[in-house]
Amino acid sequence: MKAYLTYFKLKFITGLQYRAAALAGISTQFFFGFVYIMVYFAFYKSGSGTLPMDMSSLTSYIWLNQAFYALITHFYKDNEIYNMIKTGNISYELIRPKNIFYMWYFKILGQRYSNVLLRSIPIIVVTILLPEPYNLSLPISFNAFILSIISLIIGSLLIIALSTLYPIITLLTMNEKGVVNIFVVIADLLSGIIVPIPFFPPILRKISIFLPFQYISDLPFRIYVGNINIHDGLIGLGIQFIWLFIIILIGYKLMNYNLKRVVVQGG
C-alpha cells in the first residue's frame, strides 16, 4: 500500500504546480455556471408547470458542481497512461513487482485530486458571497453537510474507478476514441452534470437509478442542498459503496484478463 501512496503523492504534489492552468479552469467553471443559472432563471420564470427543485437549490446544485468538475466529470484523460499503452512503453510497467490496475488507480486519484482542490476552494468561497439568488447557500443542515461529504469522498473513489478502466479497454482498442468516448458522454450525461436527474424524464430517472453515474455527484450535491433526505441519503450511501466494490473488481478482473493478451506496440 505504501507504494501505491507514493504514486499518489507524486502526482498530487505535480498537479499542484499547474496553477495557471487551474486559474484557466476556474474562469471557465465561473463561466458555465453562470450561464446555467442564467438559463434556468429564464425556465423558472416561464412558468412551467411544477418544478422537482426550488431555484436557490438548483443554483447551489450547479455552484457545487462547477465547484468539484475536475474531479466528477468523466472527461478527464491522463495522456501519461495512454501514451503508455500507444508507444508500447507499458512493457517497463509490467516488470514493476506491482499491480498496474492499482498503479494507475492511485496516480489518476492523485492528479484529480491535486486538480480540484485547486479550483473548487476559489469557486465556493467566490459563490457563497455572491448576492441571493446567484450565491451558494450554506448546507439544508449540519447532518446533511457530513453525509454529504461522505457521499462526495466515495463518489471520488468511484468515478476513479471508472477512469480506470477507461485506459484498460484502451488496452484493447490501442485507441482511447470511439467506444471510450461513447460511454464517458453517456455517463456525464447521466451523471446530472448537464442536467440535474430531478429534471430527468421518468424513464431516465428510472434507468439512472441502476447505474453508477449519479451516485459520484448528483448524490451528493441533493442531499447538500436537502433535496434527498437523511434517510434516502443513508441509503444512497450503501449503494455508492457497492458500486465502488462492482467497478474496482471489474477493473482488477479486467486488467488482469487484458495483461494476459496484450501486445507491445512500438517502443
The other form holds:
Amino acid sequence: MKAYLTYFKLKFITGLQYRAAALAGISTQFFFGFVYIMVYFAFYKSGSGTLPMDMSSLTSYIWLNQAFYALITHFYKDNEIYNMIKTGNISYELIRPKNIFYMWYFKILGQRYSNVLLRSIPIIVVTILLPEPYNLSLPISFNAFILSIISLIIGSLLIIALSTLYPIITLLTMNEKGVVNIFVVIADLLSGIIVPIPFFPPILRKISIFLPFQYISDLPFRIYVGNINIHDGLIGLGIQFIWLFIIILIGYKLMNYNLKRVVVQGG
Amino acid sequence: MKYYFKALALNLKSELEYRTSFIFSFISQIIIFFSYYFVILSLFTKFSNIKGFTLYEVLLCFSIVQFGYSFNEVFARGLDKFDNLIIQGGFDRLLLRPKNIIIQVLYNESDFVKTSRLFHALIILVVAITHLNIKWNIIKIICLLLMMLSAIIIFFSIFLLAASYCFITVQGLEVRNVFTDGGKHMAQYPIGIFSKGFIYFFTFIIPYAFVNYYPLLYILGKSNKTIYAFSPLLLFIYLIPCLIIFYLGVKRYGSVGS
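Could the form predicted together with the partner chain be shown next, to go alongside the form predicted on its own?
Every chain and every other molecule in the complex is listed next, the one we just looked at coming first.
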C-alpha cells in the first residue's frame, strides 16, 4: 500500500507545478460557465412547461461542474501511460514487483487530484462571490453538504477507475484513438457534464439509470443543490459503491488477462 | 495556390496510410460533433423557443458556425498549430522559400479527419433549411452564402491573431482557446440571447454578431433591413488588420534558434 501511496504523492506534487496551465484552464472554465448559464437564462425567460430544476440550483450545478471539470471529465489522457504502451516501455513497469493496475490507478489519482485542486478552489471562491443570478449558492443544508462531499469523493474514485480502464482497453486494441475515444465521448455525455441529467430526453434518462456515469458527478452536485433529497442520496451512495467495485474488478481482471498475452516488440 | 492543393493532397495521402486509425477517428468525430448539438436538441424537448428562436433556427445558426470552424480545422490546420512551427524552428525553413508565407503555413499541417465535422455541419444545415419556412429570394441566397463565407473568415482571422501572438510569446497560450473553442461554442447560438456586455464584446471586438446574428435575422424574416444581409461583408474588413498584424510579426521575427 505504501508503494502505491508514493506513486500518488509523486504525481500529485508534480501536477502542482503546472500553474500556468491551470490558469488557462480556469479562464476557459469561467467562459464556458457563463455561456451555459446565459443560454439557460434565455431558455428560462422564454420558457414554458414544467422545469426539472429551478434557475438558481441549475446555476450552482453548472459552476460545480466547471469547478471540478478536471476531475470529472472522461476527456483525460495520461500521456505517460499511453506513451509507455506505444514505445514498449511498459516492460519496465512489468518487472516491478507490484500490481500494475493499482500502480496506474494511483498515478492517475495523484495527477487528477492535483489538477482539480489548482482549478476548483479559485473557481468556487469567485463564483460564490458573484452577484445574484450568476452566483454559486451555498449548499441546501449541512447534511446535504457532507453527503455531497462523500459522494463526490466516491464519484472521483469511480471516474479514476474508469480512466484506468481506458489505457487497459488500449492495450487490447493497440489504438488509442478508436474505441476509447468513442467510449469517452458517450460517457461524458451520459454523465451530465454537457447537459444536466434532469434535462435529458426521457429515453436517455432511462438508459442512464443502468449505467455508472451519472454516479460520478451528477449525484453529488444534485445532492448539493437539493435536487436529490438526503434519503435518495443515501441510496445513490450505495449504488456508487457497487459501481466502484464492479469497475475496479473489471479493470483488474482485464489487466491480468492482457498481461498474459502482452507482447513487447523489442525496444 | 497550386502548391497549396498539391501539399494538401500529399497530406491527405499520408493520413490515409493509417487507414483503420483514420476510419475510427472519423467515426469518433461524428459522435463528438453530435455531443455539440445534443445540448440544443435536449433543451428543446423542454422548451419551445429561446428568445423567439425555434429549434431549427438555432440549428441553422449552429451549423453555419460549425461549418466555418471545421473548414479552418481542415484547410488551415497549420495556423492552429503555429506555435509548434515556431518552437521547432520550422518557420525559418518556410521563410527561405520564395512563396507566400501564410499559404505555406496553412498547408504545413492538415487534419482530414475533421472533414467528418464539415460534412456533418452541412447535413445539419440542409436539415435545418428544409424544416424552416423561408421564402427564398436572390438576396437571401446571397446572404446565406455570405454567412458561410464570413464564418470561415472570422475563425481564420482569430487563428491568425493567435498565431501572431506566438511571435511574442513563442509558446502558444492556452488562453486563446477561450476565443477559438469558446467563441465557437458561444456563436452556435444566435448572439442576441446573451447579456448586453457579451453582445457588445462579440459585436465590436470579435464581430461574431455579423456572422451569426444580423444576417440570420434577415434570412428568417425577423428583420427587413437589406443592409443586414450584407453585414457579413464587414468580416473582410476585419481580416485586413489581422493580416497586417501577422505580417508585422513576421517582419520582427528573429528565430528561436535550434
